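Only one chain is shown below, in structure tokens, and it's the form predicted alone.
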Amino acid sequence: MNIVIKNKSDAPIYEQIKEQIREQILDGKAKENEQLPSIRQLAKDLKISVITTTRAYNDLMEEGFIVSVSGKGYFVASKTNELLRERLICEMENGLEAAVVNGRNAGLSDEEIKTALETVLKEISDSE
């Protein structure tokens, strides 16, 4: 897990941690059921307070991105986790909305936008 804290950022440290872990989960860099560093280990690695890492992990659990397994630690939530699934669908819808707006701003017709989406889907399928 690669997390970089930016001291010059306006975002609080716990928010930076949360967003970076969230992005790694959404991007597939952190795999389903992958164990995360312990709260203490992450705090030690980043040279920050345990309270800060606890806040980030608690927020991620509330949002459905990670789960706590008693006595074992924290893990990336399963894709079947309903909260995570809803978040992923929401992210997809937001991305599609942005793509459609960008396409229309570029003067593309709905058919051209659909063709572009089909091309992207085919490219992703071919690379899997």
Second form
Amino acid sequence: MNIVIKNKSDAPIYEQIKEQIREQILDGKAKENEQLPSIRQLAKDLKISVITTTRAYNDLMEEGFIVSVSGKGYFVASKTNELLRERLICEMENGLEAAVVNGRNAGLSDEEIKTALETVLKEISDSE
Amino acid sequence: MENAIVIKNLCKIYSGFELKDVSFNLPKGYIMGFAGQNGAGKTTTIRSILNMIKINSGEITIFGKDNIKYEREIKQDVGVVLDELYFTRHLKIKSIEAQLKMFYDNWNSEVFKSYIERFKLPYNKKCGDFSKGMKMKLMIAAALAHDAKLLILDEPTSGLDPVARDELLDIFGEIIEDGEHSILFSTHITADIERVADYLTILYNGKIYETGEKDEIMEKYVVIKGDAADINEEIKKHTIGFHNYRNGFESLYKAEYTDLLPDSVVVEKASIDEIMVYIAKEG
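Given the form predicted alone above, I would also like to look at the protein as it appears in the form predicted together with its partner chain.
Below, the chain from earlier opens the complete complex, with every other chain and molecule after it.
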């Protein structure tokens, strides 16, 4: 898990942590069931308050990105996790909406947009 | 939540200075930064906690035990780093250890030695001749050698260079990592608090100005700047330390009223330094 804190950033530190862990989970860099550093380890490593890291983890749990296993620590939620799945679907829908709006703005027909989506689907399957 | 320190209505009267009704808690396993100008009462509060001065009224408990009644017992679990070295100045590390060992039931020579080595403190030099950073490290090594569950540091970072300060913050993180150790440290270098502290207490003129979770306190205030003609009386009521300069005004402001501000006013995060400066300007 890679986390970089920007002191000059306007975003509060807990949000920076949250955002970075979230991104790494969404783009698959953090694998499902991977263990995260403990709240206190992370605070020590980043030289920040324990309360700040606690807040970031609590938010991530509420949003379904990570789960806490008592006595063991925090883990990246498995993709079958209902909350995470919902979140991923929501991200997909937002992405599709943006794609369609861009496509229409470019003057593409619905058929052309569907063809573009199929091409992307095929490209990604091929690269996997 | 279990508390390492609970202070209730602490009062201490000196001629010309008074510590008034100071109350705060430090939960176990966390770091509290203790901020305030020189003379705000930080050292007086710390001395009261350590029963080094007689308080006029109030109650202080450490790990749930009265700090005066159970002083001997409590001191076994408390490590202290003061602004000045309190070890015999003409002695070298070995002799100092021999003295300290007699006081503490659970003194661990191995741990002491490991920190002396890690901090690269010289065995062949009188500790009175140590640099400021080395003295501080020696006091920390001593505190850790008897596994102090509560570490109280008075201005540990003042007079330290940036590298030594950074090392100290690293050590803080290590100390509290297990959730069993707690730290109270006073400082006027608030950048240190901003980073590492979980809780913050701001003293002003012998009174508590703010105490609680650091993030919550810092979210309560913003700094605003702009043209004084753009703000109304209602807005002015929520300013702290308002000051009008020739080229515009600057003030601390209660963040909950940010919606009242016109777009022309610049709103910025407030640092602890800024909060303290504006509190002092407000007087």
